[in-house]
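The form predicted on its own is given below as one chain in structure tokens.
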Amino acid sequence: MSQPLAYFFDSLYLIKPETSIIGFLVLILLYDLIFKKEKWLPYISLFGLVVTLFLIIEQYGYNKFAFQSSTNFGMMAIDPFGAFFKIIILLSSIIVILFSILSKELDVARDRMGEYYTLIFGMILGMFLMVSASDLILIYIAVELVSLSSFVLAGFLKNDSRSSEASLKYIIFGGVSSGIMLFGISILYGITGTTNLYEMNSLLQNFDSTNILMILTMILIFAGIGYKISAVPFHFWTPDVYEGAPVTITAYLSVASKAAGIVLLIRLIKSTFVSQKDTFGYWEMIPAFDWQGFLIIISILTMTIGNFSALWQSNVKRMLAYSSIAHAGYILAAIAVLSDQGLVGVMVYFIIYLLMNLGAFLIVIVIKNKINSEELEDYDGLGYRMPLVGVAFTIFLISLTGIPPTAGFIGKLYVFIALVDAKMLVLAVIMLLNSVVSLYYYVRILKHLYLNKPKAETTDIELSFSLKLFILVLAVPNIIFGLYFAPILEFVKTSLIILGI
């Protein structure tokens, strides 16, 4: 067998999981034209989430390039960091599809199942190539994959005007970004002469000095990144969206999406513009573009328009969606630390914001369930009325603030440790700010709860034994995580392995 053929059957080999992903994707896809029984088409996506997280679990201690070229670099990077947060993101996908089984909102849609099921596993598929991409072509192809996908399941409930506006502004916003970040990938080809991250490494060495070129040009490839991850300014399309869209799918992108064009940008960072590492752990940088001072600023911004933002939001989905913005201000801020220590912040961030998030957004399909409403007004006395998922919603909001003895009061120490180890004391002092701040607005949430009097006469609304089970699946952890946190360290440490640094 020729050398260029046994490399293409190693590297198949290699993205065992995006075969899996496309397998069931066309499973589920035939299964729906063939069968027509929606019932058993979240049981299969089910299924073949469960079988390809195993093939990740299998090749996570791997370190190799997939699809190499002579230059023994390759399109995708094969590294226990992308194994990481394809777990996340099938986790993600998992409670997901659990949701929808659970949201009546989607009631209305159960004859377009397949579709929704088949443009949740392309943007699996999507993601999963985001997080590997070592190449500007398939980082391009991975980021247009995701964000068609997500464009119609935004507006998949087509009969519903707010669905459909979120859509149409999903897509103006979404094309508008991927033309500009097209467009800074064109002149960064042009600088180089290589699409390949690694390769351009190497080139970028002579650089002694800040570019003026390279600087637009990475704001322009930046576009395309903060669009996916909902950094200031390339958020405006979040709030509309995360309102409008159905509340699995808005779960969804808050988490998966978010965690995908984090590790694009890191990605991007490492493999392109870090020299070395010193003793300590922090990145010597290629000076061509200062990913710091800009990183920074993009932080604060983030944080502090998402969270005075959500201040004055009366629908609460609208208001997790700014919360989301600010949110992903922290991990910017712990990437801007440019070191090993910021990344575990940001991974150790990522997996307990997994669970107050989407426990938050489960809280929201519940109530939506039984009131019809995501309005803050309607949620009056619902604490007393739903004593479970008052208590439940409760912890995600004290997790999401930041406040022991919650798991995210965890994520937010190892981004505010990598901080000040950092010295970056100004930046850290407003991550604190900050986080003051969204205490106001997810109070207001548990005033509505506990305080207000509901406007009518009221009965108890009760919930399913499995529906209190999946309540308390991603509650318990949320208090479990913030007492005991040594294995969530010790995943991430072992994870932290960035091929070819």
The other form holds:
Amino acid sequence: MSQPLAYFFDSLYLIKPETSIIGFLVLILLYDLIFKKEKWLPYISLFGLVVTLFLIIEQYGYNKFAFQSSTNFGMMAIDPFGAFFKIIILLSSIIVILFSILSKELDVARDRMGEYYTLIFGMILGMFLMVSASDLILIYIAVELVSLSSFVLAGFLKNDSRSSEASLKYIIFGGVSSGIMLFGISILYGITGTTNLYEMNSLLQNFDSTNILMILTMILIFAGIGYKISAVPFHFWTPDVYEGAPVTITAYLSVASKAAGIVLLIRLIKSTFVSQKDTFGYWEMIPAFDWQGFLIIISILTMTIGNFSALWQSNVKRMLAYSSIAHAGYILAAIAVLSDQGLVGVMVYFIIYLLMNLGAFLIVIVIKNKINSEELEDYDGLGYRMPLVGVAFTIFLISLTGIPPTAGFIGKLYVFIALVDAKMLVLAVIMLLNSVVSLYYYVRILKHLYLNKPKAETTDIELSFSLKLFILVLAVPNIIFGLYFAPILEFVKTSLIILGI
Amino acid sequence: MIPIEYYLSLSAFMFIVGVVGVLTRRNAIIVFMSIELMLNSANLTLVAFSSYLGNPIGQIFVFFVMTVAAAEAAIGLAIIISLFRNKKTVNIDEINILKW
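Could I have the structure of this protein in the form predicted together with its partner chain, to go alongside the form predicted on its own above?
Complete assembly follows, chain above in first position.
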């Protein structure tokens, strides 16, 4: 067999998880078309996700290129770091599909749930490609695949004017950001003459000072990535879309698509701009663009504006939207360290963020099912009417603030360690102050749950057993990982292998 | 042969027209047209560099961008129609339920 053909078949073996996602996407579509039975769709989807999870775990140790070209670099980098984030994306997809089964908001659209699961699978495929992409063409297509699916999903309740408005705002912001990113990519292609990140790295080695064209290009490209992770100058869509979209989709956007965007940013920096790594794990950067200064500014802006805007929100979903902007700021602070220690911070943070943020959104869904509202004033006295929900919400919110003994504290702790170790004390202090600010609005929800008297005479609200179990499954790890986090750290440290330097 | 600077200036100009259109126009459909203009300015840059560098990757990239742009336009128009059914308007200033 000729050499390129051998590479191709080898690569098909490497993209088994993606292939499985595509297979199940088609299966769901056909099943919906032929049988029109909504009932089994979520179980088929869950089965597909579990199969994919096994395929990822099977190829966890691989560290090589898929679809290699003659230059020895390839379109996709299959490495443990990517596998780690694919697992995060899959876990959040599983949880979100379980959310979709129990959300009453989606009941108006039950007859077209086939499209819903198909689009979610399209999004998962896009995020998988985003996580592994090491070529600008694949990066652009993956970003667009995630965006296009999520535009439709945000407007899925098409008879609800808030949902369609969220969708329109999302597609305008998304279209503009990806247009700006594409223009940046086209200039970057002109500067380097290649679209492969690793090939670019070897070409950029002889840039010995910052270059004005490079700065412009990177800011343009960051517009696309920043929009995905809702970093500050590109965050305007976040509150509107999070408020208008169905809660399940809001939860999904806030965890999975943010994770994919963060990985894309890390891979872009790590494979394009790092010349070598010193013995302590700090990256030596090519001076073509000052990533550290840029990320510090963006991170400070993101966390401060996110937290301060959340202070006066009266809609819980909107408040959680601003809180997710603030969390993106903390994660960017960990990336700004530009070291392996910082990456440990990012990865630990993401495991915990998955648990606490999806937990908080689960409670929002449960309360919306029961009282049909997301407004903070309607939460008055709910802590006594639904004791388990109240306690679980308290755990999630304290975890989001980052107070021990919850898992959120461990997440923040590792970002802190990385910042202090790199002597970036100012950023560490700003992050600390921001956590204090965030305490105010998280605790305000608790005040409504427990201290405010309900307006009318009310009775206790009963929850089904399976729902109680689901809440516990998300709430208990938030406490356990706060006290015993060695397994997380162990998992993160073994996944810290990025293809390349 | 026309020098590459001409192509790059034209595409930069197209890109700016697109950005200004997005920022100032109030009709959602015209906003989408402006977004298409931005994508096409990037296409022009890619093709110009591809021909200048004698490297076909840029032209391959353009085909992918055109496909994505078509998909985006289709979804955008579908969303505008669904919004129009609810609100009877495509003016962005009147689409204002969600705000702080």
